[in-house]
Amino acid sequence: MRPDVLTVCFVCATQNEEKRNLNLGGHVGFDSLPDQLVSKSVTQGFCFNILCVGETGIGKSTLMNTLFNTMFENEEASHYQNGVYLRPRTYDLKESNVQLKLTIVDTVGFGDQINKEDSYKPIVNYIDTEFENYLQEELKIKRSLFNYHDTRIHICLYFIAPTGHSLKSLDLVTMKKLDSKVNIIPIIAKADTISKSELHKFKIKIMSELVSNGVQIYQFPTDDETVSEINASMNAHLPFAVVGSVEEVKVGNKTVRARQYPWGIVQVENESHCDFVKLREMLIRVNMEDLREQTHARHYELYRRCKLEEMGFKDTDPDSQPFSLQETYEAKRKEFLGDLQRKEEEMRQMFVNKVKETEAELKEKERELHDKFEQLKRMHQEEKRKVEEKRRDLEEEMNAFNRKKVAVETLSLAQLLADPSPDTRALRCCYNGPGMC
């Protein structure tokens, strides 16, 4: 029998063979792997990043303080921002022996501008920037992901104004731009400002608008049997209607966190008053790790794949055959070198053409200057000729004048000599001297 036929028969026999469960003769110890993983994770600590998107004054900071039962450092934002900018703040929290590095990102100025067309762009750019930072860390030769502070957004809490009517265009556009980049949980802020019946209708209206516009929000996972029942029931409560407060009010014999009004008290942790407890349970106690996994396995992988495809990397060649990263790198390098040489040749040719054009322009200017010089030279010679003619004319006039002057003087003297009058004789004596008198 040929070796290849023997190999096929062996593989078929192996696949048809049923799996065997071996009973251990004693305790080995690999059942402690979950405990080792828990111990290592607790020692390393965890990180969780929350993006709060909502209009100024809708209660984002108050809800964060209520959610983690602490007072974070907050700066009150004004309603006069020129644009939207994101303000991240990182805090180190500890509960029992578990450390959590919490990052809360606030959207300052969101919804305050008259033109809200580009309000979502700073948010999208921030999420992409955090993905890019993580990708650059992964692509390093010497990586340090163990100590790397992961700032990728794990959850986006989108705060909806309690209008009781429908979602705003800004809300739909923003959530549509973000649903492929981050896990979105819509929540109705300040839910104590609308009645119970209006709140129920408002929730139905919001979910129908999200479905009709194709907005994908985060659905609590139901594949895990331990939490499938509670997550399935909580998916029906979306969006959560929440009330936040850090004020403590005494109700009966106990002190609770609540908002006190002239007509009564709204208890934050009373499930008949609002969905704050449901949000806290689903977000932190039950599904925090799933949010982290979804961010890495779904949203970050989508960004990473698109980014690498833009860079020219691919897994298969045109014939659908496996394509290694080294081959992709070499092909991309050759393509880059070819483009570089082509651009270099274009720049060289462009430089030569530019030099020729400059030389032609300089020669044209030189010819123009030479013509102008010849013209000025001719004009100078003409002016010089005219001046010489004028000088000769003046010299001739001066000679004629001198000749006339001599003739006049000679004539006057002859007349004086010829005149016999006494006065003339006396004048002649004075002119010629006493000896001639």
Ligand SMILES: Nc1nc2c(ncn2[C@@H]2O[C@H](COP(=O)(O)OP(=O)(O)OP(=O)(O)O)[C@@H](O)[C@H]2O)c(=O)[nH]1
Given for the second form:
Amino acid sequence: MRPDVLTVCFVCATQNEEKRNLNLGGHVGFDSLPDQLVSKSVTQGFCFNILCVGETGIGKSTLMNTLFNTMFENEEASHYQNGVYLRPRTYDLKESNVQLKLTIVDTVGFGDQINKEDSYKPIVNYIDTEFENYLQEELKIKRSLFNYHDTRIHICLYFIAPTGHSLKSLDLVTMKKLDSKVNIIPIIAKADTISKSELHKFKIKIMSELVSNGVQIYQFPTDDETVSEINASMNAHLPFAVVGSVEEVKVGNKTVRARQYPWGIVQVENESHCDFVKLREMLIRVNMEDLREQTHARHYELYRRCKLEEMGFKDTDPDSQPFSLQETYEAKRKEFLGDLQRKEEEMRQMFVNKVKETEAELKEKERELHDKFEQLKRMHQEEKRKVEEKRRDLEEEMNAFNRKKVAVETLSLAQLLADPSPDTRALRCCYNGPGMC
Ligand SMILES: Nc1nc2c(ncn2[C@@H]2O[C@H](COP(=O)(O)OP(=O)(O)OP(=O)(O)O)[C@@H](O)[C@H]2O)c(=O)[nH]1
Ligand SMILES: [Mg+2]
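The form predicted on its own done, now the form predicted together with the ligand:
Expanding to the full complex; the earlier chain stays at the top.
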């Protein structure tokens, strides 16, 4: 086909948006596309991430071991944790030729603190961090999403204590905080400890409390007709009441996983005993892919949208015109540079003001010192003048004294010379010499 003809056809197709059904003359081969996809996915392997939220000792690890029919690492949590933290553990599992990278994230210390106000925060942070890691990988220039280990949480199994009363406020608050971030399936743990009639009422109560508090839990999808019937009926069984056990017990001539009590045996996989099989079917066999898809298309998409909007990205400008990434980047860059310049100017101004203030303070101090110095100088001169005066007085006194002394001495001598007594004559001899006696 000539390039000009090709261009015309393309324009027609985009303008009319008309599709024509054509019959193929023979086998082409694109009917194998689904098989190609399956084979590619099988080679690549799958990953699935489960978050178990529930109080310490409620049966989280036992249920995981029972669900995947294996013994995962089990480290008992203590009841004396200062706060809640999340412990992820990843395992490589294989069933037939399908590889599954399974991550189980446990909430350690959940429900053990006296003040439980912030118990949901580490869980929300964990989910957001995993979304953020994925977003960062997506935004990289050289991204490798193909072999990226996706750790975003696909399902949150929320373990409810089998009290038979109602949901605790911790349960409601936590589920409410998580429902826009993750698919939640509420389950009643240790369901063997609650009677059948109580369990029925408890389930109804839990569902009505969730609805009245606006908590959105995961609904098994009913749009795919191959699973719509089973999924619709299972939605009516929520929350599942489960029993976990890895203990093997002989019942008749079969060995089953069960919990044995003095009065009887609770079989984990017996549907008249608990909903464990329903949970396993729904979670693993029927809806695992939908859970992965919902995580990506709904929860991650919401996180990504909010994050990009927060970063200033938009799809359209105020005139409803498409907004290009380049323009957004340029606008953001300009805004950032403007901000930077403004801040720089503010800081410069602040610095100048500070210097002026310090200069004024120093000048004031200098003036004060100068005044003080002048005052001291004056005082010193005054003192000096007084001392000088005193010195002069003393000198005068001394002169007067000396004059007086000389006069007294002269007078005494005259008297002595005039005295005729022998004693004074001898004295005169001594005083004037032997010729004068
Ligand atoms: N009655 C009953 N007991 C159960 C059930 N599941 C687990 N348990 C028991 O509960 C105890 C705690 O179970 P775990 O599975 O270790 O609980 P956990 O929630 O993982 O505990 P931490 O990880 O320490 O928070 C164990 O003694 C289990 O045997 C159940 O369905 N019914
Ligand atoms: Mg555990």
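For clarity, every value in this text was computed on a predicted model and none was experimentally measured. Each form is matched to the other, and the largest set of C-alpha atoms that superpose within 1.5 Å is called the rigid core. Numbering follows the first chain given and starts at 1.
| task | Assign each C-alpha to whichever of the two rigid parts fits it better between these two forms, then report whether G109 and I155 share a part. | result | Per C-alpha fit, G109 goes with I155.
| task | Could you check how many degrees the smaller rigid part rotates against the larger between these two forms? | result | Rotation of the smaller segment between these two forms is 7 degrees.
| message | Using a rigid core fit, what is the CA shift at E374 between these two forms, in angstrom? | response | E374 C-alpha displacement between these two forms, core-aligned: 6.0 Å.
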